[in-house]
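Consider the single chain below, provided in structure tokens and representing the form predicted alone.
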Amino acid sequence: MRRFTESDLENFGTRCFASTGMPLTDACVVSRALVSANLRGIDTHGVARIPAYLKRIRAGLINPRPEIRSSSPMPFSTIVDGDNAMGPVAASIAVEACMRAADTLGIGAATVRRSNHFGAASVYTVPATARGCVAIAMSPGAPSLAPHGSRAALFGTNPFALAVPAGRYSPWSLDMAASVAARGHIRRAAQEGRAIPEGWALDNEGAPTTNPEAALRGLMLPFAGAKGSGIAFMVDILAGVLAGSGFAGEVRDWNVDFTGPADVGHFFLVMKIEAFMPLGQFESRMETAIGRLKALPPAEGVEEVTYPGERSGSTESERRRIGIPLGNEVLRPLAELAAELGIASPSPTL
């Protein structure tokens, strides 16, 4: 492993990005979130994406620049056509218009239509709690996850996110996949050559593997049963019903589905604190809540009791004063990428 500061690898990606014809602006957004993916330890969504989604673009399915339009049926609600954008400009757009109304009204939501993957959901998450806000982020997924009781797929992994601030502490954050691992989890295994646990996935003849490339070819499975599985299909109605988007089985891959546009759509809501409550007093509940957690005594073999959010909290925090660690997986396509594109490759600070 090999650490590079975060500034370094958003250049690197705002210029793979920038190569395509895509506005620097938006090139500079994709970057971004992929480096917030990496600097809370959300690796799988790091740069390590930036070749699959340029393959995308390179083959005519992501639009580098879209004729982004937004509208807004009621004052608190946008609706966002991306113009099969990529995924975090749209999705941006859409949070910054739920930023503006929660900032007025309270509350704000937006669906996106016609987008693309989006990242990590957190990314979008996070960053509002530092304007004392709760925000809510979800997006369905190509079918790769058996709902309970079948054995075809149907929905995606469809993350679900949400963040809310915690006064002293990091900011309590949940970011999570409706299925038992994320998929990403899986390809990065399989990049590395290794097994992933029994109870992840299926292969595509319906029998238990630790193969993650038969994982791959196979089905995710739900955590707990039909109660993932309910979250799943939650996330694809608003996400995908609602937001006049890909869903039920609609979305395309878009690590191998070449066959059109990916058909991404979001759901974003975002809270004020402060219409039901101070800030100040809210935080102060919250620190009470986390403190509390913290002070039970840890179950055998578990060192400390830790909240969601926490983790990645202070891997930002290492992250972002050590370096961001990348291993030759990721390292040896950006750097083809780079010899391609005739650009320098990120440097190494260790």
Given for the second form:
2 protein chains.
Amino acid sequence: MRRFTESDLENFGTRCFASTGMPLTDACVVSRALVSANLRGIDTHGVARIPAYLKRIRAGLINPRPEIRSSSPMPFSTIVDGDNAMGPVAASIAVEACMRAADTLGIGAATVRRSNHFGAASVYTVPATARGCVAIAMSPGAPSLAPHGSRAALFGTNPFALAVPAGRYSPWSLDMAASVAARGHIRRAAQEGRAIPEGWALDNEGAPTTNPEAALRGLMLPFAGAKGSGIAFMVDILAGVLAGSGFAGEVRDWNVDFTGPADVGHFFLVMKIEAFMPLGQFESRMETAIGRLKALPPAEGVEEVTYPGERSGSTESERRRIGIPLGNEVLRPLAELAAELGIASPSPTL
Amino acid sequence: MRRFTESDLENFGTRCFASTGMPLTDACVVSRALVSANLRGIDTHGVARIPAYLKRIRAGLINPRPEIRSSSPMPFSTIVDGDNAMGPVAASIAVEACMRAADTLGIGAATVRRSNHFGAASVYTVPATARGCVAIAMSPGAPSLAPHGSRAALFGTNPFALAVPAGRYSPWSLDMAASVAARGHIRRAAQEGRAIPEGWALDNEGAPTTNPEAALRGLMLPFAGAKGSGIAFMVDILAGVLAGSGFAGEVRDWNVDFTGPADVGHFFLVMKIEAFMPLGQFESRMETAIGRLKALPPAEGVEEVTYPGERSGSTESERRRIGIPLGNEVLRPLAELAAELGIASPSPTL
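Could you give the coordinates for the form predicted together with another copy of the chain, as opposed to the form predicted alone above?
Shown next: the complete complex, the earlier chain at its head.
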């Protein structure tokens, strides 16, 4: 493992994406979304994905120079047509529209159609907390999850994320996949040749498996049966059916399906805390809630009770200070890419 | 099991609640909320609860003649101070305010403070679908759930509900407790002397138990560890911290704690589909999504793949037609109550 500064990785990613003809500002938005995920420890959604994203852009399946159009049927609502842009580019426009609506009306919501994988959902929710807002983000993935009671894939692992400000604590941030485990963890286990725990997945014949390769070819299981399945369907409805983008099996797997655009949708909602309570009062109550949680006696084998987003928050502080650690399995493909593009590889800080 | 018509049970419940001095319209709202739960098969939240609610009103811990005040800090937002009203009374005022805001602005949200247990969460979300809306409802319960990583209760089983219109299908409706199982199921198992499955609960020393009585005195476990725990905390934040009502352990158990008002909060959000897409188009896309789900091959031992709310929807159609079945364990206390109040017991249809 070597460590890299946030700005070095951001610059590297920006150069990579700009090499496809993407405007520099868009390349920077995409690169920032990936590095933000790394900063918070969500390394499955970080710079490791640059080569695969580039491959898809180069295959003509993501539009590096989209003409993104927005409309606003009602003052609070925004519809973004991504024109097959990189996910973070279309998503950022939608989140900004929500923020503007929240600034004037107290609330804003946006759907995005014809977009692509937007990375880690919490990348879009956590920043809103600094502006005194609750933020929600969701986006359906390619079919990989067997709905409760079935043995065939229909939904993606469909992340649902919600964040709120937490006063002197780092933002409270829930970011969960509807599967028992995030697909990125299985992909990473496959890259590293590790087995996955039982109960995470079925092979393509519907039998339980601990082989990550078989799991990636097979089916993910929803968490808690009907509950995870219901959350996956909810995400499919708001960020697929309502968004006017792919739903119920239509989203293409950006990583392996090169037959057409992925047609990914997103849904965002941003709401001002002050629409209900002075922000200072809310934050002080959040501090009380978190303080009570952290004071609970830990379960056996647990060192400390933590709140959602706490570990990501402290990882972010640490990585801003001492850099983002990347292993050879991530660095090697990035170095190959750098050589190919004639740009400098990221330089480790130690 | 004998069957009763919806209107007979509603009238009976209304008379019971009116006996406490509650205005007839409020008594009717409460009774309807309970019967609506019965209609949808959520019998744990139905008329079986009348005696316990009456007991709490009579103990002076719920206000039968509240002065409920609403304010609207922003056009979309409503804050309801329930003045310790019955939950359905304060909740209905908040939902109606959300609906009015949605009619004019496309979206409305409301918090409720100083309320009481509001019954089944989907009672407040499903009706909004008939008005072309997505609706969200949540409300924290008394501490009974051990947050992930801890061995002490802090949150309730904190239901989260979301419903959307589904065209020719009955409404799509997710209504889930953050615990592995709803507390009402454990209470019912206790009433019926049945054991509960392992993994649902811990006894009050933190050991796994299948004894429902021990579970009720002990701790509920969140579904899927950190995920269910995160959903419970989310409900506690929006419908407790933000609502200005009890949070993080402060809500009193309406069933057993007679030391003061329960201080329950609620959060509602209602959003017009038409803010993003013509309703007809949305409904036709929902029909496609549900059709695809129902066409999936069922898992072994499963007869039919169903969508969230489907079983409740068909139970509702059936029960409207042939009546609501109630067993002796529910009827006996209702008959005792009827005798005491000098009113007629519900009359079975067969």
